[in-house]
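Have a look below at one chain only, the form predicted on its own, in structure tokens format.
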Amino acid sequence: MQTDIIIIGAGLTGLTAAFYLKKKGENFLVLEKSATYGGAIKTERENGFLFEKGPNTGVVGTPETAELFEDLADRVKIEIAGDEVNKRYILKNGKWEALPAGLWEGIKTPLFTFKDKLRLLGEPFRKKGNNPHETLAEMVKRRMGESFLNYAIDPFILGVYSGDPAYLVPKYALPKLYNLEQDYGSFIGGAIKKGFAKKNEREKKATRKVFSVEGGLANLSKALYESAGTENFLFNAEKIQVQPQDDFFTVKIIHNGKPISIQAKKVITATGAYALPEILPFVPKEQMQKISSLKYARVIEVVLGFKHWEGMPLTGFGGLIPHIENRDVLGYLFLSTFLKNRAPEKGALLTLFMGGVRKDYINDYSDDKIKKIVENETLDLMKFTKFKPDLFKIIRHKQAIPQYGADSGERFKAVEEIQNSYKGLILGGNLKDGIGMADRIKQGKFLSEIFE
């Protein structure tokens, strides 16, 4: 069996690459170890609710994201979140406080200390950092103060990475924030200058709007899969192993209990870093260790559906809970507030998250213990008198979100060295280039163009 290009992994990255390869008329095959496409993206309907069992939303953070939906316009429709998404809450001392959206709100908010509010006035005049491996916690305390770290940045990081600001390194985890300081000398000054900078028509497509898909995110995966050609996918491909030959690669798999050997000129991996040692056994162990050692946060996702909502008013995107508050929940998303047709008319759909890097032990709790924690926390935080959800789902993600720490530079260098040593082999996936849906789409398109 022969083909020109093999893609390993049919998650969002692999699907996007396959879609654009198909558009260019390339000869390719996608190998996926599971029984279907989509990776972590899974949408279900049950009891009047439409909910996700993986990513819940994305951000139109790159032009490639907008362009993908333009290219798929006849198959899937993007759903831009309602205006409610702009209001976000942070828990402080057991009370939800609105995250400031402007100067006056920033002055009045109890989230930050008076000292740090004054300190913020001097942020544009502070020297920029010179340590590329400075952690996010160190950077924020240096430029903005500890209360901003505890009640703005920390909950944001919990919401995005389920991570620890004292581990994540902005140069790798939040390069746009890092570059604001490096290029402009200031977060505030850099943001203002970038805001006034002229953008071309393509750059304007990156609106930063929160999005989903009409009917759920799985419809995006389906549109990509069908558009890329269902004949170009092989599922239940187990024990995938790549071996380089003189001018091609031999890819061996077990499919339906039978060994299959495939020859390809080029191979693209679009998997987690943890899967690569088995897939690429020819890579020296010391070199591979720099990639496969990437830390992933374990996360528990709990979906709650109520046909008749009797809790606090749900008027925003959701609420995040800083680590300093010492709760067993990382935060809630109020999905039915800003997305359509997610719950019955007078009901509500919420998703909450638990575990993460700093409370990893929660991932080992039984379902019964998880349910009890969710009940206690939700009764308190959502102002219920009784906890009787019409939908309750526990989803466990063993390798949910990669953590871009100080070792990321070595990982990226190892990727480049491997690719230079084995021409035609490209390592993609969330081990580099960002973790969000927009990042995955951008990388997927890039992977489809890399051999041109």
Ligand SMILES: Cc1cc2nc3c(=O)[nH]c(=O)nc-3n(C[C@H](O)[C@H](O)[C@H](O)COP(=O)(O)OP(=O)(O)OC[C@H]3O[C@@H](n4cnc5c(N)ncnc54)[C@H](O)[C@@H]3O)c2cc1C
Second form
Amino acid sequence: MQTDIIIIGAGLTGLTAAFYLKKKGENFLVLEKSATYGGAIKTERENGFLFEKGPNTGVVGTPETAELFEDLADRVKIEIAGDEVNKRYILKNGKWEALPAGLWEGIKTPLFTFKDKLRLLGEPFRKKGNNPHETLAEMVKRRMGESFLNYAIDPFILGVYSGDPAYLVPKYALPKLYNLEQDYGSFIGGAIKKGFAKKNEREKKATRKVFSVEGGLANLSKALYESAGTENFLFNAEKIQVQPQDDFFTVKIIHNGKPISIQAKKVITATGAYALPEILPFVPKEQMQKISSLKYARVIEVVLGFKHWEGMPLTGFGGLIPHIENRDVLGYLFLSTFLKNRAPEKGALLTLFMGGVRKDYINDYSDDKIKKIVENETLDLMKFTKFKPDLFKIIRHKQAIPQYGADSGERFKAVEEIQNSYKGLILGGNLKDGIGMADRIKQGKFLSEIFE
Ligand SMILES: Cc1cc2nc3c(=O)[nH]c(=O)nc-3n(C[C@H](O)[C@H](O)[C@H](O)COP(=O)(O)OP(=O)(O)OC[C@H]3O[C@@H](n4cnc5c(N)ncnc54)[C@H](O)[C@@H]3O)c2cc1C
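Structure of the form predicted in complex with the ligand, given the form predicted on its own:
Below, the chain from earlier opens the complete complex, with every other chain and molecule after it.
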């Protein structure tokens, strides 16, 4: 068998790359280990509920995301979340407090200490940091104060990375924030200046809007898969191994128990870092170790559906629970509040997360124990008198979210070196370039253009 380009992995990254390669009329084949496409994205319907078993919502944070939906307009419709998403709650001392959206709310909020609120006035004048490996926790304490770290940044990081601000390094994990300080000397001043900066039409497509897809995110994967040409995918491709030859690659796989060998001029990997030692056995161990050492958060996602909601009013995007509050749930998303047709009328669909990097041990709890914790926490936090969900799903993600820590620079260097040594081999996927769906779409499109 022969082809021009092989993509390994049919998650959002690989699917986006495949879609744009097809548009350019390229000859390619996507090899996927599992039986279907979509990777982390999984949507299901049951008992009157439409729910996700992976990511729930993304942010239209890159022009490529808006453009992908434009390019797929005849097959899939983006769903922009209602304005309710602008209201977000943070738990403090067991009580939900609204995250301030403006100056007056910011002054009044009990989330941050009076001292830190005063200190924030001096943020634009504080000295610029010069340690590229400074952790997020160090950076926020230095510029904003501990209460902002505990009750704004920490829950935000739990919501996005299920991670630890004392491990993540802003240069790699939050480059936009890092660059605000580096380019403008201040988060606040930089954000204001950037807000007033002139943007071209394309840049304007990147927004803070929260999106899903009508009928669920799996409809996006399906649209990409079908538009990329279903004949260009091989599922259940096991034990994939790439071997570089003179000016091409031999890719060996086991398919339906039989060995197959495919020759390709170019190979793009779009898997997590953990898959690469097996896929690229020719890369020296030490070099590969720098890549495959990338830590992934383990996360438990629990989907809760109620046909008749009797808890507190679910007005908002959801509620996040700072680590310092010492609870067993990381946060709730009030999905049926801001997305359409997710639960029966008068009902509610919520998703909650548990575990993550800082409470990793929870990932080892049995389903029964998880159920008990969810019941106790939800009764208390959602102000229920009885806990009788009509839908209850526990989804365990063993390699959910990559954690971009201080070792990221070494990792990116190793990736560059491998790509330079083996021309035609490109290492994509979430080991670099961001963890969110918008980042994955941006990288997927870039991968389709890399050999131009
Ligand atoms: C629980 C959870 C919640 C999330 N929440 C959000 C959110 O709210 N917003 C947001 O923007 N993002 C969120 N994300 C992140 C988002 O889902 C991912 O960034 C995106 O879906 C990853 O796409 P990908 O294609 O890079 O990787 P994946 O989806 O992981 O796809 C990789 C593919 O490679 C395949 N593969 C792996 N190993 C091999 C191998 N050896 N051979 C062949 N194929 C292989 C896998 O089977 C898979 O299909 C969440 C992720 C998780 C897990």
